[in-house]
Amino acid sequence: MRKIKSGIFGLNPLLDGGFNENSTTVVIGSSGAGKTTCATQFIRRGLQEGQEGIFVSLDENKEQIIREAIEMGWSDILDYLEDGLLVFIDASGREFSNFIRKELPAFVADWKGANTRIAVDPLTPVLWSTKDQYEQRDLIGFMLKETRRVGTVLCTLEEHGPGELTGPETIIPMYLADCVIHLKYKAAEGGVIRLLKIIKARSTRHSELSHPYKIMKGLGLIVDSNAYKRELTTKIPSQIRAVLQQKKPLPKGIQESVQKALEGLSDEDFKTLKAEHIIESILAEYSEG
């Protein structure tokens, strides 16, 4: 799976190098957590390498997002706009069902295969446009599927409630997304506490810890990833491969398949597991009787 840099400082090591290309990431957080800043950083990272960016705004208008970017110290966004690398789709105030079903497919048809970056900020109005959960799932699923045909997608989602990701507005996007990042933000004595946690990341090794982060003018989100140190040793997979090669009780095709699977794993993947138990389980699966 090809990786692309997220643009969020300190996040890439937590995602084994960055976002998977042509995947969908949902960033969830309450007001003030830095969701729009995160989306803008993601877009800017691609723009810095000459990659086109599409910012789909479902809430704030284009002028407001540009103004916030300039206030953050990212006035170069005006240059990207002038050069045509950055495109805004202002869907605020529209009927979202019609926009997603009728307007979005035509746009995707023009941009299909462009390998661009798409930010959708936020998904919340789409969920609020209907109370029917089946229709919500259908709309969000269709939107993510269509935008992924254009490139790599990052969506933001407003969080309401206690911050445990159990609210009805979070369940469907979390289920449909490839990667989910939770930005926890709460007031505390002497300031605020900000923590970033990766809830899931399909086809990617990722940190399971909560990491402090800050928002700094000119830089955006900066994540403290020092607590996450992965040792990519391969002692356990090597032990398993050696035992299986010695015993050779598996059918040839299965043997090759298991060996290939083990080549992509490290000791980190086997924590809490013992090599001998894994060997026994594999042998038992293909034993006769």
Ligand SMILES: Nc1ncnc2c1ncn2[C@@H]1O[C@H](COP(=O)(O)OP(=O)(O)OP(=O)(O)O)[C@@H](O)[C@H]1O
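In this text, rigid core is short for the largest set of C-alphas that superpose within 1.5 Å between two forms. Only a predicted model underlies this, so the values are computations on that prediction, with no experimental measurement involved. Numbering follows the first chain given and starts at 1. Compared with the form predicted in complex with the ligand:
Here Ala261 counts as shifted, since its C-alpha moves by at least 2 Å between the two forms after the core is aligned. Superposed on the core, the two forms barely differ at Glu21: its CA moves less than 2 Å between the two forms.
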Contents of the next structure:
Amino acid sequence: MRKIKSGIFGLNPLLDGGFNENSTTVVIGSSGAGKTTCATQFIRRGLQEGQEGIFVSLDENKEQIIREAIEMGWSDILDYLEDGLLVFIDASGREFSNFIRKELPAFVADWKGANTRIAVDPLTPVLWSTKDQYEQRDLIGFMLKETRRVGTVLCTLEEHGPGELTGPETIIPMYLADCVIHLKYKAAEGGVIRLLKIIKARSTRHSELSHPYKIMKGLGLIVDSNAYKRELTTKIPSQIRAVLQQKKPLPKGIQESVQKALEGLSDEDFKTLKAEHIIESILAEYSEG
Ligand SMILES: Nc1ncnc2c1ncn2[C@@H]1O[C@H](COP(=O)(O)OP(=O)(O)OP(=O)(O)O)[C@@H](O)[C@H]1O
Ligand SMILES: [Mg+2]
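Given the form predicted on its own, state the structure of the form predicted in complex with the ligand.
Full complex below, order starting with the chain above.
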């Protein structure tokens, strides 16, 4: 799986190097969590690499998004716009839903193989363009499936509940996306607490921890990945490997494949499991009778 840099500082190590190319990511967060900032960072990172960017804004108009980006210190956005590398689509949820139904396939055929970055901010109005849950699933599923054919996709999603990801508006996109990132944002004494957590990420290893993040002018979201990096550098699988070698209990072919599977795993992966228990389970699986 090829990785692309997310543009969000500190996030790549948590995703084993970045987003998988041509994958779909949903970033969920309440108002003010940093969704639009995150989407802009993602698109801008691609632009810096010469990749085209398509920003679909469903809540704010193009001018507003640009104004916010400039306020952030990212006025190079204007050059990318002028060069035609960056394209904005601003529409209402209903207009964009109709676009998905009627025009998306032709659009995809046009842009196919372009390897762009696409941001949809936020996806919520698309979901709300119909009451029927089956239709919602169909529409979002179709949109994600089609857009990933022309690039790597990041959609943001509003969270209206208490921050536990149980709201009906979050469930469907969470199932359909390849990667789900939760931005948790709570008012606290003396300021706010912001935490980023990767809820799922298909076809990659990833952090399962909650990571503090900040939003800073000039930088955007910056995630503290230290806790995860520290654990990656200590190697517990060597302990498991030692047990395996000691007992020599498995047929050679299986022993080799198990050892291969353990390569590259680390402390973080075995945090809550004991090495002996893992070995016992593997032995039980392959033992005769
Ligand atoms: N220029 C800036 N300098 C410093 N911090 C900023 C700047 N712009 C935004 N922020 C911080 O980012 C926060 C929200 O960013 P953003 O607009 O990305 O959130 P959002 O999740 O998209 O919110 P909404 O759901 O309301 O659209 C602001 O409340 C502020 O704390
Ligand atoms: Mg926003």
